[in-house]
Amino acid sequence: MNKSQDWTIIGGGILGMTLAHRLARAGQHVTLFEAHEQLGGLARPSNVGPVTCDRYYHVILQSDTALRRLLHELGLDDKIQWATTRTGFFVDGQLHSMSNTLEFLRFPPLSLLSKLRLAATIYRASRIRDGRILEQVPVSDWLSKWSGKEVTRRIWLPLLRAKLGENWRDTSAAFIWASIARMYAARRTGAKKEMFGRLPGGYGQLLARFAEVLTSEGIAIHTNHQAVSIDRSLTAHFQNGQSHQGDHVVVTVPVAPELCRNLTADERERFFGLKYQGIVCVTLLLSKPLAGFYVTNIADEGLPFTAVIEMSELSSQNLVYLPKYLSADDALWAQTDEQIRQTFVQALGGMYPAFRPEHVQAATVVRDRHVMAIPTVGYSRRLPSVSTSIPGLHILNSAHILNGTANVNETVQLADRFVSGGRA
């Protein structure tokens, strides 16, 4: 381990909190620096009407190692309440229940042949340790390889469509791989249900604890701190004028390459090479819960959101979430949020009968550019390495989690990993 140096991070969302834990308590001395008045990036709180929530939604695994072990260190772990859920999917204009064996085996809209072999998919995706393997074939052609023409037109090609739009023809099968193994690694318990956990008010709770102790370990934390550029000289320049520079610095927001004009063209290539894919999210608080899933699979094409979140089973308020996923060039950015909720609202209706408007109790529209960057075929070969070309200028972000979906779990294994790798 080096000598105390100064670090200088750029990003305050759970990947730089982690960070900086992770250096400080390596003696190292950290300054913290992010761009909103509050810390925490995509898992910061937001407001719907009288309730603060996840901006997104958030559920912690039992499997999720990395995260269980930063929440025991925060002191949080023992807050986790767990809760079994069930999963729904809408196909055909109708709502069916797949939270069981059961449940699965009666499945209407698939042939008995077909459900095996779906089934065959993902337990082979479970057994399957390492995602590098899948990353040079198309996601389209291993599925159809394992699932048959069926199951891939019929349920996998719109799921992928909905997550990903039209970038799914230049997906990996590394992607479902991470995605089916996430999902697997909730079923395993004895009687193979979901657990899902969550902390009380959600993620809040966390970026407040997190906070006191970044603060107890002498780290100096800077909001509204948007940084334009940092120099060969690691000095990193803000919008209020202000500098700082450090021994190193670690930018861990996906505008890197904006920021660092020093690169070299390769180094600039790569990362302008990257699609991320954005976000669009209406949060709504309803008077009455919709259909009790936790999460709702959407097949068909036509619906306005990728998928259905209901939090009634991991929450006392019946908060649903509906979000969109957007390659950058999607005209629904264009859109005002209140164009957003009146349409995303009145799909919900056409999903359940039950649903009124006015069981609508508050809104609120959220949105982010660069949340995801797409798992591209070859996607680690082109990948651009974590130290730049400058001495003391790392990029680190979430585009360095290889074969995963970018989760909270896998953003604090990349701090670890950062850290743990003699770094610091």
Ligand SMILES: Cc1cc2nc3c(=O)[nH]c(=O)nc-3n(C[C@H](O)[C@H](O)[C@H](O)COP(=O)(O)OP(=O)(O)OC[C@H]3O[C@@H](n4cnc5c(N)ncnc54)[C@H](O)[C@@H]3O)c2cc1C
Second form
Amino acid sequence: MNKSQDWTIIGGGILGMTLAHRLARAGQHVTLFEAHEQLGGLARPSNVGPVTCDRYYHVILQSDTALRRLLHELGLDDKIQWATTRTGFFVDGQLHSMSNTLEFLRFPPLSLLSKLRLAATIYRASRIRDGRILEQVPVSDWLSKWSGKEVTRRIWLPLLRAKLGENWRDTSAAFIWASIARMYAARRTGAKKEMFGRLPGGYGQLLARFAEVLTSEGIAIHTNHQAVSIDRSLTAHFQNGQSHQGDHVVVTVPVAPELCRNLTADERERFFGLKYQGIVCVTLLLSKPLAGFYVTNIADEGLPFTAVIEMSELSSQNLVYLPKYLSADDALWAQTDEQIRQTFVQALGGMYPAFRPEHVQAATVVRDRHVMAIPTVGYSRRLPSVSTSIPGLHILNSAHILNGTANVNETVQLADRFVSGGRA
Ligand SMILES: Cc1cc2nc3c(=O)[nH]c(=O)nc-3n(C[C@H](O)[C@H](O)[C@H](O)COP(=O)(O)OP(=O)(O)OC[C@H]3O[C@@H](n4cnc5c(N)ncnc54)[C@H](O)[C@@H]3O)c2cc1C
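In place of the form predicted on its own, output the structure of the form predicted in complex with the named molecule.
Now the complete complex, all chains and molecules, led by this one.
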């Protein structure tokens, strides 16, 4: 990238911000457009009563090297506070601690043989360096092969259904590989304990500092600018009637084919062929903590949420996130925030006998329809390329994460690779 050119970036999430930062450092002239009034996308803050917190729970792993390099550039890496956390597991109406090997060996719902097969599956996955070799294998086939029928039925399928709904049927084994690889990375300390990091104030601190740095790098940031179309002349048109032309446009949002109507039929088919999971998440501010597990995985299909995340493990507030991942056609999308809040709070009482609805001091419900592209069987063969048929128009978004889960570290790497021409 020698000659300085004009770059338009659509979407001010972590991907758009990192691209803007890298391009500006490479001497390019960058304008960043974000639909919302704030930058940050899935990582931006929200309010739960008097508390400002991450809209969705976010932690940093010690192995998040690309993210930590970025935090170092922003002067924030040494501000991360690290903590060991505990993990819970809710199955057959009972809550169990699953935070170390001894607890795993004691785990009552499974026989010793099943536990050994579960451990062997996790070990097997952790030995695979490139998960793309599992892309052709349906996830349930791979899990049944390594874990056996009992573990697959009692543990894996409820977990897969919780995260993917009925889309688990089309999902490849690369998905479970990526999830296990990230879980393994969290435990890669001498004590084999889970280590999570967090900035005081959460991602809000990162975003505020990032925005300052982008501005100091000469990047023009326009929030409240929702792109509605991008034409062949690389002019982006916005809902507020404004438009902007550049030499290049990078669209970082999942709804790219709706904006770029001049793509070829093949490109449109590939983009529209991607299936996304969305999310509804209830965040509660409680007067008392629940059970002291950072994550409680749920393999019990009677509960309306996917997991319980207790922030009291990492911060001084009793914030609890109750996420529910949803496919595009899930009936829950039609419910009001109040209906969802009531259902989730009621179900929490069934999990934690000491919990009372009066412990809820404040609640917020947030939702997003495009959180994660489902890694279906044969995914990367059907994925559209980043450079489109329109010269100068690039579409790069979370669907292009191929060998990992959708997380900030992978997102930063996407931007790094794009700007370095694949060398990062
Ligand atoms: C529940 C949950 C928990 C998570 N936990 C973690 C975690 O612990 N650790 C971790 O590393 N990662 C975590 N992640 C993942 C992380 O949040 C994402 O990987 C990352 O934020 C994705 O950034 P992005 O820029 O690709 O997408 P987004 O954040 O979706 O950003 C896209 C941006 O584009 C904007 N936009 C959309 N349409 C338009 C338009 N037409 N015009 C202009 N702008 C538009 C949106 O408003 C948004 O700001 C979590 C995600 C969720 C949902």
